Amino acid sequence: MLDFYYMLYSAPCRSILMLAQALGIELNKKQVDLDAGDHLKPDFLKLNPQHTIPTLVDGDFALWESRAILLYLVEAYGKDDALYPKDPKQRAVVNHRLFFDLGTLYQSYVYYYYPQLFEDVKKPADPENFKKIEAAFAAFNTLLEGLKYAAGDKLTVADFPLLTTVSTFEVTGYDFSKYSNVTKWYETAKKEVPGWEENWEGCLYYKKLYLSEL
């Protein structure tokens, strides 16, 4: 069994929980209380010197960074290449969507909301950073044109982190209804990605912990 160090409110952690369900992997879940400093304890630092979650341990192999974990799981434990195609061009599109989520869509959330939520001296909303959210969703809407899923006509590993990202935007109160392709994809993904219920539970937990002041 794989050890999984996580917190349910974390969007990157939730993407791995959902993928594990899709792959039929049983995880030994170990909650890491960041507020209590669990991630800075010596035993955890031995596993992950960057002291971040999620962290996965498979035997004597430890890995962190959620999208690296997603790709490891799908390559090591996928029964076929359905979620991560072997065809170089199809795989490149999947990789693009993963990097788009990391560097553009999820990052736009970080730019706009994190200063309001997580800095020692919380800052007011910055309209310029809000524009980054709008630009990211507009780009995602364009990428989804003519597609049922994030990277084509089949569900892939790319849909998992994008789903946790968009659901985090939703629970935070961002209205993306004007992006019709995103809305259509989101409704499909909620129904078809395994583990949606646990993901939404994590979203609501995140809202309870951090979003009351927005």
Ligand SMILES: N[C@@H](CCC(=O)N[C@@H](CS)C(=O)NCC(=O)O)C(=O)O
Second form
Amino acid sequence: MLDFYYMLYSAPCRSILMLAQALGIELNKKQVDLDAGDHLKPDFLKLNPQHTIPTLVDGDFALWESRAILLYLVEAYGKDDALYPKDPKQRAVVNHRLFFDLGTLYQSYVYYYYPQLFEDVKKPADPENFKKIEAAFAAFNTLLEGLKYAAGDKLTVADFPLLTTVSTFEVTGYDFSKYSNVTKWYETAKKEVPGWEENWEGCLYYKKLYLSEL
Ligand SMILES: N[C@@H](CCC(=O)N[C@@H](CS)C(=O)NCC(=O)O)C(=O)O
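Can you give me the structure for the form predicted together with this ligand, which would complement the form predicted alone we have just seen?
Now the full complex is given, and it begins with the chain already shown.
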């Protein structure tokens, strides 16, 4: 059984919960309460010195960084290569979407919203950083032109973190309706991903805990 250290409100954790359902993997879920400092306790630091969730433990192997965990799960436990195609070019597109999510789309959320939500002294919204969100959504909208899913005509591992990212924007109140390819993809992909309801429940939990000041 795989140990999964997580909180449902955490976006990177939610992508893994959905993928685990898609792969039919049972996770031994262990909550790590960040507000109570569980992640800084010695036992957790022994597993993950970077003290982040999600963290996965498979036997004597511990792994963190959500997209690395997603790839480990599809490679180690996927029954075939449907979610992570072996063809180098198709795989490169899937990787591109994962890195785009990490470095551009979710990162634009971090730049704009985190200072308003998570710093000891909260900062006002910075319009320059809002432009980064608009640029990231515009880029994603262009990437999706002519595609049903994030990386082509089939659902892949890349759709999972992108769904958690976009759902986090949605619950935060960011209006992305003008990006028609994004809204079309979002409506299609979320219906196909098992565990979407749990992801949305996590979004609402996140909203209740952290978004009241926006
Ligand atoms: N890029 C990482 C981000 C992980 C991350 O920052 N997780 C947050 C919760 S959403 C966390 O564990 N924060 C506690 C800390 O950094 O000490 C991933 O995708 O796994």
